[in-house]
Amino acid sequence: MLNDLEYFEPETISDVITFLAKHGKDTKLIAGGTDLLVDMKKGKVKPKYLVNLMKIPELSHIIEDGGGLRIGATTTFREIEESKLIKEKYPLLFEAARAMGTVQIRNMATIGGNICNALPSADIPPALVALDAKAKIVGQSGERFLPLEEFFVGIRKTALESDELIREVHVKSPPAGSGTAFLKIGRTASDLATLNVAVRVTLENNGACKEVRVVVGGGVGPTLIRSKRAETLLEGKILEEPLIEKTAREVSKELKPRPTSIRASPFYKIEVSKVLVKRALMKALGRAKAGEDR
C-alpha cells in the first residue's frame, strides 16, 4: 500500500548510491514516473522506498563533448525534442523522442527512466543502439560504461546492479558519410510501439555502404533486436533497392514477436518489418548521399 512508503529527495548522486547500497532491493527511482507511478497504481510494483531523482542537478543536461553527446539521465523527451543541438547533428535521436507518446508524456518522461523501464516497444532505445550508445553506470563500486545494446537483457530487466543507476547516456557522432531514419508504427499517434525500426547508414567515398545498424523493436522479442544479418548482407556493398529488400526479408527472419502480444499478431509485425526496414534504409540511403545528417 502507498501508505506504507518512504518517499526520499536526494539533492546528491552519491546520497542515491549510499541509500540504494543500504536498500536497493526494496527501492524504485522515480524520475518523471510516467511508467512507474501507473505500475504502481495498478499493484503490479510495491516497493518500500521511492527515491526522486530530480532534485539532483548534475543528471539533467544535453552536452556536446568531443566527438560525441551527453544526456544527463532526468533530461525529458521534450528537452531533446527541442534541442536545436540534437535536431541537427542527431536526427535520428529527435525523430524518435518526438515519436514517444503525447506532448504532456514528453514533458514528464526522462530519458533514463525510458532506458531502465526496459519495455520492448520503447522509441529512444533503437535509436540510441543504432547511434552506439552507451550508458554511464554509477554505483558503490565506482562508474562503468555499458553498451547500450548490453544493457537490456529481457522485458523489464536491465543489467544495472542493486546499488547502481544511470548517470548518462553517451552518443557517438555519426560518422562523415552517415544518414539516419526512425519509423514507427503504432495503434495511435501517441501509443507504445507495434513495431519501430532505427537505422544508420554510413557510405565510403566510393558510395558502398562502410557501416550499417538496422536495429527493430516493439514487441519482436524479450527486448529490441540489433540484426547481423542486414550487417552482413549490406557493409561493402553498394546499396540498391533490390538488396535493401532482400535485407529487409531477412531481417524478418530474426524477429520472435509475442504470441500475446495486445498490440498486434507475430503474423503482422513480421510482415509489416519487411516494410518499415526497407523504407527506413531507403530513408537513411538518401540522407547518406544528400549530406543531411552531418
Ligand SMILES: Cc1cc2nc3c(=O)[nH]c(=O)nc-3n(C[C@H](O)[C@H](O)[C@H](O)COP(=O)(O)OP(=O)(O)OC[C@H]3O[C@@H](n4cnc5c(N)ncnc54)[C@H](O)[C@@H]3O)c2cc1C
Contents of the next structure:
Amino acid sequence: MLNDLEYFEPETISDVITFLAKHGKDTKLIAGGTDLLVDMKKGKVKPKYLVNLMKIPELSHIIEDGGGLRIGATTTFREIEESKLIKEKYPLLFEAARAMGTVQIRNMATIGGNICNALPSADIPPALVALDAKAKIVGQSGERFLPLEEFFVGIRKTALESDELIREVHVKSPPAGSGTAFLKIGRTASDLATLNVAVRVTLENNGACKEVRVVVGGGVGPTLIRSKRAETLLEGKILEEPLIEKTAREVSKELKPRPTSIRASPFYKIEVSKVLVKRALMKALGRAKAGEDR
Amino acid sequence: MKKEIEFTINGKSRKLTVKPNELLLNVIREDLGLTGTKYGCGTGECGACTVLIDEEPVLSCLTLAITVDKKKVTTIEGIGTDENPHPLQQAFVETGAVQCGFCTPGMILSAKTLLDKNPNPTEDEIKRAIEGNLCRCTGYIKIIEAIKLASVRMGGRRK
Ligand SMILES: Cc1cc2nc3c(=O)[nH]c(=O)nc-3n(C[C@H](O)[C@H](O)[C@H](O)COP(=O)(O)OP(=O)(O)OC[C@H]3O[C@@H](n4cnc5c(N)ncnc54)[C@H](O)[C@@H]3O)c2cc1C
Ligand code: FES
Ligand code: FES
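Could the form predicted together with this ligand be shown next, to go alongside the form predicted on its own?
Let's see the whole complex now, leading with the same chain.
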C-alpha cells in the first residue's frame, strides 16, 4: 500500500513555497491524486511529505482577463468542461477536457497535475500549446512565465525546480478568424491517448492562413510535438485539401514514437497521425471559415 | 502522524482518526463497515469504488481519507434501504440491470448524480455519465434501460 508519510494542508501559496524551500526534494505536491496515488501504489514514488494543494482558494479559478484566460492550477477538468466561458470562447480547451478520462477522473484531476505529470500522452497540453499558453510558475525567487512547450523537457520531466509549483496557466484568446479542433484516439473511453492532435487555424480577411498550430501528443516523442513543418507549409497559403493532406504527411515525419510504447506500434501511430492531423486541420479550417470559434 | 477528521457520511456526522496514507475506500469498507463500495482495480479504471463527495462522483481508491475532512461523503448505503430503495435501485432490480452486482453501487451513484442534475437525459448523456463504470456482466443495455425507467419514475421523462 502507500508508504508512511507526513501530510500538510496549507491554505496559501506562500506556505507551499516556504515548505518546498525547506523540504522540496522529499516532498510531493498532491492535487487530484489521479497520477500521484497510482504511482505511489506501485511504489514508483515514496514521498516523505505530501502537500495538498486542493485547500488553497487562490489556486482554483477560471478568470477572463485582458484578452485571455487565467486558469488556476487546481481547476479540475470537470470545471473546465462545464465552464460556459470556456465552451463559448475556448472550444479547443472544452474539447480536450471532455476527451480526458471519465466523469470521476475529471471530477478529481486538475489542469496543473496534468501538465506537471508531463506524460507525453496527456490531453490538455497539446490544446494549450496550440493556443500559445504560458505557465505561471512561482517559487522562492519569485514568479516566472514559461511558454508551455518549453515547460516539458522529457518524459515526466519538467522545467520546474524543486521549490517551484505552477500557479496558473495563461491562455491567449484565439485571434479573430480562428478555428480549432482536438481529436484523440484511445483504446477505451478512459484511456490515455494513443494519439492526440490539437490544431488552431487563423485566417486573414482574404482567406489566407495567417497562423497555424499543429500539436501532436500521445507518445510520439519524449514530449508533445509542435510541428514546425506545418507552420512553414501552411502559413501565408490558401488552405485546400491537397495541401492539408501533404502537410499531414510531412507532420508524420517529425514524430518519433517509441518502439516500446504499450498502446500502439510506431508504424500505427505514424499512419494514423496522417489521418488524424488531416481531419483536425480540415475541421479547424471549416470552423475558421464559419466563424465558429472566436 | 495521525489526524482527526470530521466529515458527513450518508447524512451523519462522524469523527475518525486516520493516518495520512489511508485510502478513503479502506476507511469506508473497514472502519465504517460500509461494504457496498467495492474494490476493483485500485487504479482508477473501473469505477467500482465510486462514492459521492459533495454530490460529485469520485474514486475512493484514489482519494486519501484525510482529504475528506469537513466534506460530505455519500455511499450506496446512503441513498436507499431494502425497505425503501431509491428509484434507481428499484429500477435496476426490476430491469435486470444487476447480475453479479459488483459494478452496481458505483453505477447507481454515477446515475444518481446525472438524474439529480439532468432529470431527462438523452441516451448519449446516460452513456457519458456511466463511462467511468465498467460492467463485465450486463452489456450495459439493461443498465441504460434502468436509468431511463428511474428517470420516468422520478418525474423527469415522459413515457
Ligand atoms: C483511469 C485514469 C484515466 C486517465 N485518463 C487520462 C486521459 O484520458 N488523459 C489524460 O491526459 N490523463 C489521464 N489520466 C491521468 C491523470 O488523471 C491526469 O494527468 C490528471 O490531470 C493529473 O492531475 P491530478 O490533479 O490528479 O494530479 P496529481 O496526481 O495530484 O499530481 C500529478 C503530479 O503533478 C504534480 N503537481 C500537481 N499539481 C502541481 C502544481 N500546481 N505545481 C507543481 N506540481 C504539481 C504532483 O506533485 C505530481 O507529481 C488518467 C488517469 C487515470 C487514473
Ligand atoms: S477500484 Fe477504484 S476505480 Fe477501480
Ligand atoms: S453486474 Fe457484474 S459487473 Fe456489472
